[in-house]
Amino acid sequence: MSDTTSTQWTIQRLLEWTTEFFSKSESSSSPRLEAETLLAEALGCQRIELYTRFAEVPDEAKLAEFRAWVKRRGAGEPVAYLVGHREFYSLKFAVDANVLIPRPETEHVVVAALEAAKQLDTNPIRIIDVGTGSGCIAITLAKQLTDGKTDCKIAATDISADALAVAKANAQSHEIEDRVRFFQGDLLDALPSGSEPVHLIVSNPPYIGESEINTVDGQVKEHEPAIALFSGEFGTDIITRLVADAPKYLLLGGFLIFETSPIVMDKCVELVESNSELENVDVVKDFSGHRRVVVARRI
């Protein structure tokens, strides 16, 4: 995307050139969408607005910002980190390299939690979100479970202080600081001594095995935080601890709900079924039909 006096870099031409450029990159799965997302962000408009402004030539400052993003994206940096946000459950969440980028698969954790909440005759519903990252699960549940009839109290934990800073900023932007409290520490050990037992424990823990590292997409492996991705040689170290400790923090009849990989799903189900304090193990499939979320109940 070089400058020439004879070239008019209209919005239409920028999109065409960038789409073609991204299509040659192994890291881009949606070249046109990524081109539109970056250009709309640089121009401070909605993507749909680009189509009514095809003939417009952006000013040099905006064009320079867009070019820099295109170069970084071409090198594999995720679009969400470039623009600083990602949509999750129709809500906008700030993200940076300290947190995992929210993905559609994780929305199934939210859906399962909302379904579980319907089975609980209680108000407010108390929840722990383990390894909250950007806070997308906790904050979405706080928004969804506050409708004038029900309310919730959520404790969100993370071992990373930098990740919690992102989550706290998201909680503030979504105006739910009164319903979500954040605690730094290792899994459930982050909670204060004597914390009340809860109705739901939810989590999107790290679940990729170090033995699988060569199969992980390069842009994920090189840019997203390893602490949020990898969990021992086979991917189940953190989940093993979570399943073992969860019953101590759950009320009778409460639910443990966590995301995992189809690759280790059988092992995760085995871990839950072998815990005498958990029952009714259910597995939820994601949009691609892969087994993705485990749901179990405290007995």
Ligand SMILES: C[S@@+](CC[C@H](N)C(=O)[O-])C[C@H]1O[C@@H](n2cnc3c(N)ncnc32)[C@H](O)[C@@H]1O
Given for the second form:
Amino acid sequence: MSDTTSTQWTIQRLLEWTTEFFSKSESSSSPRLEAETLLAEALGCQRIELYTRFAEVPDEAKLAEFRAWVKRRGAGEPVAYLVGHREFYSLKFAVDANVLIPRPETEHVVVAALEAAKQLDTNPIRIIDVGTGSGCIAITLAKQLTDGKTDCKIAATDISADALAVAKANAQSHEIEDRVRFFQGDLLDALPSGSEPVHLIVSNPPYIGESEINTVDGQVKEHEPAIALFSGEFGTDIITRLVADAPKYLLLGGFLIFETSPIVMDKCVELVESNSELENVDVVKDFSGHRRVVVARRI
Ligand SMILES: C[S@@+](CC[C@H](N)C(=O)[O-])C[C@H]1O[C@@H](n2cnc3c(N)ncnc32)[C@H](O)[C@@H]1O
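Okay, that is the form predicted alone; can I get the form predicted together with the ligand now?
Every chain and every other molecule in the complex is listed next, the one we just looked at coming first.
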């Protein structure tokens, strides 16, 4: 995008050039969308507005920011980290390199938790979110489960203090700090001793095996926190501990709902079924048809 011609860098031309540039780079799966997202963010407008401003030439400061992002994106940095946010369940979450970028698959955890909450029909509903990262699951549930008639109390844990800082900032911007409390530490051990048992435990824990590392997208491996991704040689270390410990923190009839990968789903179902205090209720498929979320119940 250097100025070798006298033609001006209008919004239209910037988008065309950047789309082509991203198309040639391996890191981008949606070149036009990414070009629009970065330019809209640099200009401080909605993506859709770009289309009514095609002939406009952005000022030099905004152009410089956009160019720097395009360069970094071309080198593989995820768009969400560049612009500092990602949408999840139609809510905007701040993200930085200390947290996993929320994924659409994880919305199935929220949907399953809302379904379980409906079945339990209790008020206030108490929930633990293990490995909260950006806080996307806990905060979305807090927003969804508070409607004037029902209320919720959520404890969100993470081993990473830097991730918790992001989650707390998100809780503040979504104005639900009164319903979500954050605890740093290892899985459920992070909770204060003597905590009340809960109706729901939800989690999107790390579940990639170190033995699978060569199959993981380079961009993910290089930029997202390893602690959010990997869990022992086969990906099941953390889930094994979570399934073993969850019954102690769940009320009878309460639900354990967690995301995992189709690769280790059989192992996860086996872990639940071999636990005498849990029954496997359901396995939810994601939009690609992959078995993604385990729903288990405390018996
Ligand atoms: C896959 S990310 C999920 C983040 C967020 N819940 C989401 O769905 O986007 C897993 C999270 O678990 C945290 N984590 C990893 N090991 C942990 C442990 N032993 N105890 C608590 N949290 C842990 C990581 O720091 C990371 O934030």
